[in-house]
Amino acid sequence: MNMLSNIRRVSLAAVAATAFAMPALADNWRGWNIHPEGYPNTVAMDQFVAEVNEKTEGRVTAEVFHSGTLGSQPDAIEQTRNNALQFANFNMGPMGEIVPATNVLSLPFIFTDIDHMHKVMDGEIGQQFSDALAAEGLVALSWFDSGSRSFYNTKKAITQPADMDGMKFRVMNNSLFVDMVDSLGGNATPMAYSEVFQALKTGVIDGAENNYPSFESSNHYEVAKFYSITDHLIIPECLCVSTEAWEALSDADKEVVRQAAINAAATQRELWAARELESRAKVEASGVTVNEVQDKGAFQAAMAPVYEGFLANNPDLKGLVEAIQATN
C-alpha cells in the first residue's frame, strides 16, 4: 500500500509538472469585415490582426474574414455579441436597434465635420458609447472613419429637399434614416447593402446615400450618375471585440489588443482621407455629375421633426446630444 501510494504521488507530481510545463492554449479569434481587399478598413483590420498575433506571442491567434463572407452586419453583430465571432469592424448606423444610445451618432448633421467627430469619439463622450456597447456584448476599442454620407441617384442632381420628392432611396435598417429621408420628401427603403446595385439598375430604387469610397468600390457609380454632396451623416465605425473574449484576456493582453486597435484606427483614418480623394476622382472621370449642395441649411432645417421625435422618445439622451453639439 505504501509502495502504491508512493507511485501515485510520483505520478501525480509528474502530471502536475507536465501541465505547468505546457504552454497555455491560444485563444483563436475570428473577425468580420464587410469591406473588400485593399479598402482602408481592410488594411487596418489586417494590421490589427498582425499586431495582436505578434505582441500577444501566440496567446491570441486572430484571423479576419473580409467582404462580408461571414454574413451581413446584423448577423455579424449578433455573432460577436454571442462570441461566435470575437472581433469586427461595425458601422454604428444599424447598431441603434441594439444599443439605443448609439442612435445619437446617426442623427443627421450631429457632427459639423470629420474633425469634430474625431474629437468627440476619442474623448470622454466616446467612452460613454463604448460603455453602452459593452453592456450589450461589445467593447469598442477604437473608432474608424466612414466619411460623410451624401445622396446619389439615377435621375438628377439634388440641390434642395424638393428635388427628392417621391424618389425612392435605400437607407440602412434604422428608423432614424427612414425618418430623415421621409422628412426630405423622399421614400425611404431599408435594404441590405449587397442588394443596392441591382435595385438601382432595375429601378426598384432611385438612389441611396453613402460616402465616396463606398459609392465607388460598390460600383454603384456605374448606374447612379448623380452624386450630390449633402454631408448629412458622419457616422463613426468601431473596432469592436466581444465582451466575452475581452474579459477572458489578461490585463497585459488587454493593453496589447487595445493599443493594436488604436494603431489600426490611425492607419484607417490616414488611408481613408487619401481614398476619398481617389474615389471622387474615379467617379467623376467615369461621367458622374458631382454637385456641392450650396444651401445645406434647408436640409438641416428639415431635420427638426427628426430631432424632436427622437428626443421625445429618448429624453434621457438629450444631454448626450447637447454635449456633442457643444464640443468644439
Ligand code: GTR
Second form
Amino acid sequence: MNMLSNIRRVSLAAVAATAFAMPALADNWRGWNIHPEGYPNTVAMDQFVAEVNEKTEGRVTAEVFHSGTLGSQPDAIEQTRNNALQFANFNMGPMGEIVPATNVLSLPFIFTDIDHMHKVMDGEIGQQFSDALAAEGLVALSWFDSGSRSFYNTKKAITQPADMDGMKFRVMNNSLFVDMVDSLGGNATPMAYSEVFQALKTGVIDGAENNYPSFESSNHYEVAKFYSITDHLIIPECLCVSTEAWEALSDADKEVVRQAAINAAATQRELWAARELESRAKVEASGVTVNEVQDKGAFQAAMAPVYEGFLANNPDLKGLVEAIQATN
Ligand code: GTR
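Got the form predicted alone; any chance of the form predicted together with beta-D-galactopyranuronic acid too?
So here's everything in the complex, that chain up top.
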C-alpha cells in the first residue's frame, strides 16, 4: 500500500468519526418582516430571533429579513404556510383572503378602540382565530398592535364620505377593503405596500390608508399631505410560525419559542404606543395637515352594506362578529 492511499484512509476515517460525533443538524428558520429597522415590529422580531437562538441552544438558528426583502405580504403568507419561510409578522388584513375567518378582524369599525381589540384577541375569541390559522398551516404565537388606520391623500382633507368621491385609494390585498372604499364613494386599488410610495408620487393613486407609524416610516407622508383621522380599521397582527417548523420542535423548544413570541409582543406593544405619538409629531412637523373627523358615525353608517354583504357570504361567521361586538 502506498503512502497516498494510507493518508486517504486515515482522513476518511477522521471525517466519518466527526460526522458521527456531530449533533443533529439545527433547524434553520428564515423569517419575513415588512418593516424597516427601528420600527417597533422590527425591534420585536429581532428580540424574538435572539431569544429563540439563545434558548434553544442552537437547535433552532433563526434569521429575520426586514423591509419586505423576501417579497410582498400575500406571497410571504403563502410561503410561510408552505414552510418555505418559517416565521413572520403578519397583518390580518391580507390574511383574510387565505383564512376567511380572519376577515372578521378586517371589518371596518368592528373594534371600538385598541383596548377592545386587546380584550378580544387576548381572550377566548382570539383563540378561535388562532385555531382558524392553525388549520391553514400557521401557528399564531402572539399578537402585535398596529394601531388604527385612517385615510390620507395628496389632495385635500376628508371630513365626510362624500369627500372621497372619485378619489383613488390603495388598499391591502383583500376584496373586503375594496368594498369598504367603494361604499364610501371612492375607488379602491389593491396594491403591494412596497409600491404605494411611487404610486402616490406619480398620481396613479390619490391616497391610501394606514396607521401613523406606517404612514411615516414608508415616507408616504412626504407626498400625501392630508391625513384625516377616521380610525376605520383596527387590525391585529400575529407572530406566526409555519405549522411544519412548529411540529418539528420538541415540546420543550415549543415552550421556549412560544415564550419568546409572547415576550416579543410585550416589547412591540410598549414601543408601539410611543412610536404612534412620535410618528404623528414627525409628520405634522413636516407639514402634513392632520384633521380629526368629527362625524365618524357617517363613515361607520356607510359600512352597513359591507357588513350585509360579508354576512350574506359568510353566515357561519355571524356568531363571531356578534361575540366581538358584545365584548366590552
Ligand atoms: C402596516 C402593516 C403591514 C402592512 C401594511 C400595508 O400597517 O403593519 O403589515 O399590512 O400596513 O398597508 O400593507
